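Below you'll find only one chain, the form predicted alone, shown as structure tokens.
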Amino acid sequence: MATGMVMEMKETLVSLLDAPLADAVIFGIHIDGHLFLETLLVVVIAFLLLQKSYQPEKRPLTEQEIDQLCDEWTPEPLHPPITKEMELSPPVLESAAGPHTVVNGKDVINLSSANYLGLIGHPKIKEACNAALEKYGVGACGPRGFYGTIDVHMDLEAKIAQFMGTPDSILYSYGLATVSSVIPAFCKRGDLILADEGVNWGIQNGLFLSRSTVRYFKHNDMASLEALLEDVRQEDRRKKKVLNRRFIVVEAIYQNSGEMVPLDTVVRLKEKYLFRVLVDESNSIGVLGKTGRGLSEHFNIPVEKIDIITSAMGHSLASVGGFCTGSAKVVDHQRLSGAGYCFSAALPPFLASASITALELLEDNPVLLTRLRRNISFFRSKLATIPGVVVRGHALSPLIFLHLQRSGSFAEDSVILQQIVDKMLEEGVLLSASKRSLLDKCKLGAGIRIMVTASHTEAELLSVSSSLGNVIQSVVTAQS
């Protein structure tokens, strides 16, 4: 019944519209319903677009509103809440950064310096320091580009590309600030950028100044960055994008796992999909290839095949700042938009001082090399034996990483892990445990980090691979 009367009214409103409108005839049109109903809202229409818009009394506040207006402000917090977790207090070191260190008056087997070769403390080191400061004193109180430039860092820019085999290098004055001002140079908004998963922070704010669209593939993953390289050459012919610029980027020894980057394939696939390949080589210069030049070293592949090098001089040559090495045309760039080059005052020339020193005492002991890797070596398989962990890094990687067997997320591992740690320190061994910032979006799993270096002993590895056997079994086990 309802159906029908909803019918009759349809037809009423359409016979309506249809019926002409007492067969009105104007300038010899004949009116209908449809033609009306049209010329109505046309004109309702105009009338509407031609109406002022409203617009509120415009008055000054008075006091009593400006008040009640602060009153019912809220600022936003400047940062998170802070947590139990973020509430650290990292232990401090009351000596040099050697193999043993002074921690709260107490001596300490040091095994979270990245000292790899044990050059912190060298007297040739601290001779040429001495030296150095006798001569420019200490700050250089200018960026390079601005009377900041003193011989000894064109020295050490001469040294380093003699001992990477490389045409030129620049240096940075601080280590972080090399990558995250090298990549900004080279890329821009536009360019494309398909970095590792587990790239350090240094790398990944690089990566977000420089406003690049940045892929990332699975860590240490050499499938998956070849099926991100296949999809970017299908899309661009589907697409036929515009040419721009395209980087790899990856980490020679990746600071957050310890594990070793396959130049080799990085290389293979950089030239057949046409991109360029930067390689951060601050774990590994000093610690890879038959001399300790690096990654190409290791893998006897061309270093000229490598498009761009940068490193920390903070590791293997016990000093401060970084470096990027590479073909002419890549330093000279630089030097006008490294933003850490162009606005940040020069290296002190003692650094650089130590950094020529550090790099002559590789060249002239080769030995320091061999004991690294014997002593690398030897704790890997003492480390192995321990059960309820997972040893994890590169045979040759002076960065090893533990992980709990039974794993859980980042923070419950955390916690475990910094027990773990916190026990160590009070048998006399200090190690560190996966630490990230709030601005860090690596996804990595959380472990105890440990660095071997050249000058430990191997009595001090082994008493510390028994005693930590020991804590991590009491620890894991009260856990469970």
The other form holds:
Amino acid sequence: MATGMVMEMKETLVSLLDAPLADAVIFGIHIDGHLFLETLLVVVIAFLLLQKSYQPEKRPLTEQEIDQLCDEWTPEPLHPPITKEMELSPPVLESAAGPHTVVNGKDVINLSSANYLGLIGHPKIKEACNAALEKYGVGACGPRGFYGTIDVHMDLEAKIAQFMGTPDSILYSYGLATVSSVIPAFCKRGDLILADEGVNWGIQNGLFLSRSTVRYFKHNDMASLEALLEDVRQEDRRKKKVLNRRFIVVEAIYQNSGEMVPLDTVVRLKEKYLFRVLVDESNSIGVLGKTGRGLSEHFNIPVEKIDIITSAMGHSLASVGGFCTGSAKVVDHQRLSGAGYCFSAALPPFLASASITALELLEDNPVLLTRLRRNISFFRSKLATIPGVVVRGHALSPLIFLHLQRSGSFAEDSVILQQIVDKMLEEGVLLSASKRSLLDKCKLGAGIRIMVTASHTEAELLSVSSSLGNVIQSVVTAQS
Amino acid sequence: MKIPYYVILPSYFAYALGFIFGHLRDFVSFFRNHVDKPPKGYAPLCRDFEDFYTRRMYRRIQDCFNRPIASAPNTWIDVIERVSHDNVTLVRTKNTRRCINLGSYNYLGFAAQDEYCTPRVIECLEKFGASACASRVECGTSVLHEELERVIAKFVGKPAAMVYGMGYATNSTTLPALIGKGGLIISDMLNHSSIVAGARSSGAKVAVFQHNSPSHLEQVLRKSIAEGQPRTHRPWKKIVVVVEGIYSMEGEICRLREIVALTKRYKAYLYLDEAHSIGVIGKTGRGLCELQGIDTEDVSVMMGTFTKSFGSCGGYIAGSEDLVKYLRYVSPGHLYATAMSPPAVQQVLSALKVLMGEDGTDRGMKKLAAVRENSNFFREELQKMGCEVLGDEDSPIMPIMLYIPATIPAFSRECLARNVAVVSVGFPATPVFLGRARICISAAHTKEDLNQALKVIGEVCDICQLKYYPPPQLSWKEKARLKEKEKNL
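Counterpart to the form predicted alone, namely the form predicted in complex with the partner chain:
The complete assembly is shown below, putting the previous chain first.
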């Protein structure tokens, strides 16, 4: 009975649905009731798809929430806790840093000053400085743009240009700020720089501030540089880009290793691959070349082939500050875009006078260079006989590095080297071990940095090398 | 500041004209092949648009800058005259012109020979030489350096200090040592270029707050701490707020008290650059903290330079003992840079002794009083004249606003013709439409010097129409009354 009624209801429902379209044929499709349901389904699906998906409301933080976050936030301390190795206590000098100096009331032989020509304390320099101090006082009291340019600055710039054989030069008031200002003046975002791995912090800072693409090649390895240059050329062929400024940055004698860059190879590569070259000649001015004009004279390369030469004057020129020289365009551009030139006070006039006198002394006394060279080769030959250490650095470099034969990490080596340096001070010799900042990216090893000057006598150097031999032996055997 | 329309419209016009003519000249020289082309295959050394401003705008007025002098940068200087034979370069002549110096940073008058300082400096030169040619960790540290560090720490009111050979390098090598990636530096909009260089070298994120506005600084602090590092939203490792004592282009004194309250509340560290304020403000010249009665403990790092008030070169960082130990271990300016020249160190030591009265005279106090008196007198007179002068009371720096670009060289040249040496600055040292002539007063300026300078500036301001706020016009009755008063006096 019940099933009968349900069947009847089903029949009526179906006929009702079928009725309006009963036997209707549209476009050859037989319209049925279930087609109606299917269309209804499609309409419902379309409606759901068009609905916006659920997203939580975006509410900005309320003031109380910001207060809470500010209260919860705990900053790191301004500096990490001080450990024992952070406590540096350098030697305190009681006299000028010449080849002999006084530390703790005792006279010691000084091999840690970059006074390569021995000009510290020279009477002519003292006279020139005295005259400058009497006339100009100490400071220049202003940047170069605002009455800080004193006639001695212009004289020094002219003297440097005449000495180096370039059209013009520009003076900076600090050696470290020189190359850090020169590189960002010529390289901006989009330019390409290939630099040696072992460049000093000043150059690294300049490279970072320039925001250019920097690629490093292995320390003093010309094959690595050539491979990198080939790489760049391949990339150029693949992608057609706007021609950008390209530089190779090297140091003449590396501050971190004493190696000399083979400038003839670099110039050959630069001309082949169309790069410009920047050379930092801080340790080679007044050292290399027949008349001390630096790396280009040493390799007999005309100085015009080097696009930019920078140097600090705190080495052979027994002064403070730095200079940059090159073509007239190079120098002129820096007068408005060299950050360390425009926004910093000018070099004190007495230091500019000291540099002018040092250059004149170098020109008039080429015997200083021969003495320096003789001392370097003599000392190197004596140091080579000391067991337990390796003598690194180019044969002509006045900056000699002594690395441990059995070397570990930089930190481990530094501890041993500092012990050697401390013992040597007790023996009456002032040396210094490499110190590297945590900000420095250079990965070269630690060593004792010995700086030979033209004023040391052979007897002194002999006594130093024999003391070194004894001290190193005792420290190294104590280690093992 | 609100610049009136009759000033800003001519300025726009002037720059637009300069721009158009500059491009026209470039166009013509391109066709006449006067452009120095780089060798084949090389990109030009200076990109076109970088160089445009230098070649076409700056070159027109280059005689107003880089003026060489042939004497000490004292209150009277011998400005060397230069001529141009090719409209591009300037060459020196043998002629000099004796002018009043309103441009050098010589606040306490230690610039040239000083009766106490110079003999001691020469003695020091004899004993220590001009330079040690080594960094402080090699053989550059001498007894003088250690004494200076002790004395400057005591002077400034901090437990310890360290000394660098260059003021610019102090900022640019200390900021990277203090803060690195993951940290935030919040710096005043008008901070010096050395702070900007140091902040960028550090690798930390840099945010800027509106000039001398503690309310905006608070907004920036709250937003930064709440949002954390960009993209990752991790909390910041540390936040350092960098401000200056006296801003060198505005002459304004920093609102340190409110900023200290903010840094304490939000646990940020404060770095105060007192390049222009040390030795000048404060009852005994100890700088901004003394002037505003702030405990030096609240300022994490105090930095200053010796170039301005002490007539020497170099800079210092003062802080807690541990902070200074850490900086000696990490800062590249200490580990790699040449040590400060010993005569320069001696100059600062002697100047400090004079300032603190330890030389047995009261010259130091007299100098401080003189620089304050001179600055206030000069500023008042300029304002009476009707010029728009910036800078707070007691600040020795007073910029006279010029605005219209043509007045920048005009002011400078007209003053030089009347034997007054002033500094006028435009873009890029200042914002584009805010050109100004910046006057720096010294304790060594005498009343006669200042009156003469005021007379000349009055004349030149009339020629260049710079009296934007002329004094109110008196009625004929008031004028008659004034005449009576003057007759009676």
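We call the rigid core whatever largest set of C-alpha positions still superposes within 1.5 Å between the two forms. Numbering follows the first chain given and starts at 1. Note that this is a predicted model, so its numbers are computed, not measured.
Enquirer: Do you see a C-alpha shift of 2 Å or more at Ser437 between the two forms, with the core held fixed?
Expert: Ser437: C-alpha displaced by less than 2 Å between the two forms.
Enquirer: Cα of Asp67 displaced 2 Å or more between the two forms, core superposed?
Expert: Yes, because once the rigid core is superposed, the C-alpha of Asp67 moves 2 Å or more between the two forms.
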